[in-house]
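In the block that follows, a single chain appears as structure tokens, in the form predicted on its own.
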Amino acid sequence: MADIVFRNVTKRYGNTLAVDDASFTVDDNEFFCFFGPPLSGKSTVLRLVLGLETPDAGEILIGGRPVSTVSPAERNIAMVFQNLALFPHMSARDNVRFPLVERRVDEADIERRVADVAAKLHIGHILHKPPAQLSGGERQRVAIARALVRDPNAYLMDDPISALDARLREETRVELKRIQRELGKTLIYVTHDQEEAMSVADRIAILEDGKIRQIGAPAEIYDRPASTYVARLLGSPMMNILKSVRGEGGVEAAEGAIRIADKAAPADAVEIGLRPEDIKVRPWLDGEISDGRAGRPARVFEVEPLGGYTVVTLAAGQARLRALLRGQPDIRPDAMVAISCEPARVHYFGQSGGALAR
């Protein structure tokens, strides 16, 4: 078993609070992702798990065993650092072999494991080269291979595929997910790329300034963000957060251009959140009436055709919002349009930014 538990863990660097009273459990055989902007505490969490840092308060357990006094080597955790940390005087093959050689694994077993992981990561043709002769993406795959070739209690990966090009990054993250399932090992993955976090993780922990703001399955967090901070982090384009006021029979936003006929809307809501893909856009008809009242149009500010879908930026008074439309609709800048959203797809937030239930 390799479940990893943090109980009220705090870590400071001088006056900087890198991890603030963090409590969570990473289950055995789970692909768990820490996601957040730079300096949110993601890498510090990994260093605490690995044993490179000691918490100032709280307790860390691995497989049910407190590890505060356990050295990094004794924890038996494989780590892929963001800076890769390959040995420059060794070939790629010797870098991958190194953890097994140090543990005096049988030579035949070493060769079998190296060949297996090289095939999975498509690096067999570069194993003879030293790191200096490899591209950034190739070095990252060698570093990942060095971690995967071991049989540790868990794998930790700190933004391991950021140097790869878009196509190879997509292929590699699919491979990592498949390999993790095949190995049946716990994997903790740190990234600042929301697409990676959403696509590979069983669960995601959202971090802000060392605090964990929400933990859940990717779809759960996307559909039910706990705050405006979380709502803005996941989604591309990001969720539109708009000041709202109570109107007759519902809520209004964007200076009356959006009217949500939702009598169950929370009375203390001060903002609404609309995912771009949930916004409906249609041509404005002069003299149009909405819910028995004269409505207000929005103006098309910008149109970004992206093949299978189009991003439309809309202006309504001082408000700006973005809609994600299928295909390539016939919409031109400066056109006047009506915008709407189904009440069930609206998110409500209170004065402090926290999500409100209907």
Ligand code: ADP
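Throughout, rigid core stands for the largest set of C-alpha atoms superposing within 1.5 Å between the two forms. Positions refer to the first chain, counted from 1. Since the model is a prediction, treat every value here as computed from it, not as a measurement. What changes on going to the form predicted together with the named molecule:
With the core held fixed, Q214 shows a CA shift below 2 Å between the two forms. Superposed on the core, the two forms barely differ at S199: its CA moves less than 2 Å between the two forms. With the core superposed, G249 shows a C-alpha displacement below 2 Å between the two forms.
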Given for the second form:
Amino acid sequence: MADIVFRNVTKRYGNTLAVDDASFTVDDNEFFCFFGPPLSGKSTVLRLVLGLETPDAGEILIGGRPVSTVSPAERNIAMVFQNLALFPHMSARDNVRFPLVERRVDEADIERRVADVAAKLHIGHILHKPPAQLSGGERQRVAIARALVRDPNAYLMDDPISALDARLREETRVELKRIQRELGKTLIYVTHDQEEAMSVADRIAILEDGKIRQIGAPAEIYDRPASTYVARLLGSPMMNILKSVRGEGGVEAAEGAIRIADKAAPADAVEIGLRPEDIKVRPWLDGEISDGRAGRPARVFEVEPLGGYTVVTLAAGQARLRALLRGQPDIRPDAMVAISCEPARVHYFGQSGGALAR
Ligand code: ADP
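Next block, the form predicted together with the named molecule, ref. the form predicted on its own:
Time for the whole complex; same chain goes first.
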């Protein structure tokens, strides 16, 4: 049992609040991701879990046990740093064995654990090869095997695949997710890549300046961001956030260029958020009379065809909006289109940027 609990944990460096009154529970066997911009406190959280730093206030529990007097070694948590590089002069097998040999684990045990992790990662057939003879993906799997071969209470990974090229990163994150599920171990994962966080995590904690802004399953955070800060962090293209005013029968944004006929819109909303995929775009018909329900006019500013989908940047009043359309629609720059959004898909935010319930 290795759930990891922070209760009101604060860590300062001089005047910097690296972690500010953080409370969260990472469940046993959970794939838990910390996500936030640089310097938001992600690495400090990991160092606190490992025991390389001591909290200034609050309490950390691992497996139900307060760890303030427990040394890093006794915590038995494996840290996987950014660099997953292999030792080039050793075979894949010796690379995987290395952490156990270093810890003087007895030979029979080493063999059993290497065989076990090799089977889980499907690398048994390549263990005799040196890294130079492995493909990029195989090298990654061997490196992960080396990280996983110990039997720790939990794994921590600090941006472990950020140095890989985009394709290998996509492959490796799929591997990681599957491996974590099969190993059934608690994994705390730090990344600055929102797509990676969304794709691998059971739950994500969003950090800003050492504060936890929201914790939830990826889909939950995406669908119900607690603030404009969180809303902007997850999603590509980013959520469109527009100043808004309450008008007759709904809200207006972009100097009236956008109207949302939502009688249930909260009275104290000052901004609305529209996900790019929620904006409906259709050609503007000749002689059409503008009507909020059927769509308001906007001009196509730019079109980015990305294969499976197309990003269209729209000029509506003074505002620029980005819409995400399926496939490759026949839309050209400078064309007039009608844009609309289902009221149920609109996010409302108040004065301080917090999400408002409708
Ligand atoms: P992240 O991992 O999200 O980039 P960090 O946890 O490294 O963020 O840093 C959080 C804050 O704490 C930053 O303002 C950083 O400058 C500060 N910080 C981190 N480590 C130290 C340290 N050893 N000494 C002084 N300040 C630090």
